[in-house]
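The form predicted on its own is given below as one chain in structure tokens.
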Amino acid sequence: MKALILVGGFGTRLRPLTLSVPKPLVDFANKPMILHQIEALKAVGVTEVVLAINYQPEVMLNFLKEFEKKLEIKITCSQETEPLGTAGPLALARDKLIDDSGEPFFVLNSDVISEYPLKQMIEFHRGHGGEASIMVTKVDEPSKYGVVVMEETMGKVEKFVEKPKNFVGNKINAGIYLLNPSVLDRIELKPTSIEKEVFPEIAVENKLFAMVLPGFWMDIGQPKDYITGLRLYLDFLQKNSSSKLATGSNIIGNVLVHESAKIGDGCLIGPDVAIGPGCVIEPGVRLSRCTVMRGVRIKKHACISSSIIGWHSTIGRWARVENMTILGEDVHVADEVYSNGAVVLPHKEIKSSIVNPEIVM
């Protein structure tokens, strides 16, 4: 079985992190975003993953080489020379996706984090006998999205309504698909939207079915949603494999700490924190709702909340970092500095407080 992951372009919404690595390689809960998906695909028998990409393919492939060996799964790239939307990349990768087996293949958006119930999706797809299956998720404010209107018992998709003014349903496309090879015959090699052009055509023929995603879902392609996604993911870990989470008198709620990280005395950590490999958290530090990436040092009595601290950065003593501050790679915040929502590009030094949200070039 094969899968295609729509990696896409420059990851501008997650800058400054994506100035250092392509977006799918940005760490989420201590491993690259895309690895969560590849591991889930491997677990249901996928043997080859094709990355549809138009930016830095060699960086991606070099990085994923070690995981290819470790997971025993083939990873290849299909590179666009121009942006092809969400369907064009399938046409471009046609030869990589089709084989003699006639089996359906998965398509995933690389920004999506969820429980990946791919085994159930395979069973659902076989059960309805249609041409394509899409995963949908329930949302509180459907008017912000394209809504999938579906028949409830079998899941047959009736139509799509873009940002409806009146309530037509609360289920939206979750960016996880299982498609028969015949779907590729519907897609030309040109910029095309799978959501707006291909799926509506299949729905008209009564061959498109939607499965409601159990559990959590988040598009983590921008910082606010990344932080929310971390909370949902850690909550999922707590329910399903709580042994992976940290415990102790200094831990509040769900906290993920890499085994190589060092945490000093008198710290208070949590809820909803991920601490990456090689991090040093000095005594008296307070962390909540944040990600601290590989190689970061947080000095004594610093306080960080609702923020992302990029690789190999340093936070000074008694510094306070909060309100969706995003530090790129190798940023150094001086002692006693306050950051309120700053977005700081890589390799910068912050010597004075940033009281209002701003971008530091």
The other form holds:
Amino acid sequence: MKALILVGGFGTRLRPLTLSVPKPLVDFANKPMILHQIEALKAVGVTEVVLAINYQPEVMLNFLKEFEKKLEIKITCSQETEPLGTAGPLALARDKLIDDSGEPFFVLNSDVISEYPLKQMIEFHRGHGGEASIMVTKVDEPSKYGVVVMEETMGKVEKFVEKPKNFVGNKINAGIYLLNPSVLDRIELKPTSIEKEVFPEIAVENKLFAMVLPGFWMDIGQPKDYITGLRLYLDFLQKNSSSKLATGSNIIGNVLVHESAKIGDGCLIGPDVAIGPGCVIEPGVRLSRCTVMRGVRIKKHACISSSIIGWHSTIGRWARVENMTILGEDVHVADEVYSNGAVVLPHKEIKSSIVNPEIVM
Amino acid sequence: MGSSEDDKVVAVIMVGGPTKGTRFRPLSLNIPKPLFPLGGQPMVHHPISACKRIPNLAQIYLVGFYEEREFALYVSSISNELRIPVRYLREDKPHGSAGALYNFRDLIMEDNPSHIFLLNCDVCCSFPLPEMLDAHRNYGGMGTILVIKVSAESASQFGELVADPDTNELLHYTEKPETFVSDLINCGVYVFTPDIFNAIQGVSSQRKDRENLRRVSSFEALQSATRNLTTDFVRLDQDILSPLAGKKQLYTYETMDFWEQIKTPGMSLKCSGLYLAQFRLTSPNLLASGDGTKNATIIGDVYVHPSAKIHPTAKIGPNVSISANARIGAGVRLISCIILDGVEIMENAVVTNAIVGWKSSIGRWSRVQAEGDFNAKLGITILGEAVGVEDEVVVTNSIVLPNKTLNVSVHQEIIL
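Taking the form predicted on its own as the starting point, write out the structure of the form predicted in complex with the partner chain.
And the full complex, kicking off with our chain again.
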């Protein structure tokens, strides 16, 4: 079975992290974002994944070679030379997605983190016999998104309404599709929107069905949602494979610690924390609701909450970092400094406190 | 040592490196600062072409921390264009500017030069190098420093010097002092005789001796202010100029022309204007002209790359520089701005006090503007590479990082 992951775009909302690596390679819960998806696809028998990209192909290709070997799955790239929207890339990758088997193929949006119940989706798709299946997820504020109006019993999709002013439903497109090869005949190689042009066409023919996503879902394309997404993901891990989470008297709630990370005495870690490979957390540190990327050193007595600390950064002794502080790669926060929501570009030193949220270039 | 007029001269231009200069962001996210265009030419082009006026110039070295490939194309094309050998040398680790000179002394001395110029790339001035060399020969010292008078308030940002008013000898030098010493400052342009290498080596060995001594006495270790510097890290200002002041070795040459440091994007707009004004005097044929009949109306000093296209109803200037393949539509007004390669500005848009990044697109009736304070953090609006400003949107006093599209107006903001 084949799959396409829509990676396109510059990831500008995840800056400054995406100034150092392309978005799909930004770590989430100690794993590159895209690896979560590739592993879920492999688990249901996908043998080839095509990445639809338009940015930094060299960096992506290097990473992919490494993971192709480890995961034993074929990974190729389909590079857009001009932006093709959300459907055009499927046409571009047509030859890679269709083979003689006539099997349907998955399409995933790379910004999405969820439980990926792909096996259930395959059964759902076979069950209704239609041309295309999409996952939808329930949200509190549907008018921020595109709402999928569907009939309850079979899940047949009636229409899409973009950012509705009045309530028409609370299910939105979760960015996970399972499509028959015939869908590709509907897509021309030009900038095309799958939600605005392709799916409505299939819906009118009563061949589009939606499945409500069980479990958590988050678009982690921006820092605020990344932090919320980590909470949801760790909660999922706790229910399904709690052995992966850390335990101990210095751990509160769900905490993920890479085996190569070191945590000193007298620390209090959690809830909702991820600590990456090679990190050193010195004694007396308090961490909550934060992500600490590879190679970071947090010095004694520091306190970090609701923040993301980029690769190879350091946080000084007694520093306090909170309220959506996002540090890019190689940022060094001096001892005793306070950061309230600073967003810091890579390769900087923060020597004095930042009392109000600001961008440090 | 006897100096004849046939003696060769080598110039060394310090170009810095990528992670050291974060102040030039966001422009430095896409291009090494030395290659950013001022007055239509890369920043480093200005000192390089000034060097060409030095008689018997044998070689120019660019020294920095950038990867070689970032300068390979530029160096080969400029060598060809100016018919002087220009070579980029990459430092493997920081040596300080004097240490860097010393690090490459074998290459520098290959041509057996009688004099060596050392220039900082991010300095904007008229580079009166032949005149400096003549003055230096007359003084007969080891080195001559280019200096300029500035206002007393701004002097403390630089190296302040005191010079003998009759002999022009350097009497005293201090870097960024807290109290007022002098309104005469160091321009970052120097000429030396090869004795400079002995002086630098002297500092290195002195430091080595002190280090050895330190191993014997730990009190010495606590005392030493230079304990963090390795023996081959030699700063020009603190380690050479300061100690040698007043010893009849160093002299000063004062320039009465303009001088600025190009540390931020805002300053690059100011310096682009200074160079355009200089072209008005030295090579007016490089500047654009037009009166709105066949070509667009041009006011003041304006540079337009030959491949750029401007609609005749546009009005351009003063202080505007337009790079290759830019397209300026009908009724556009450009004032005090740098328009980089491939930019498209649609009808009736206005751009003032801004730098518009490569391949950006500025919509109809949109306005990209700033208050024009070259020194303020948001005093000049900067649009990074491939930024889209949609029709009728106003962007004021803001910085926009590459690949963003603005469909609502923004004011006083940094958009990542």
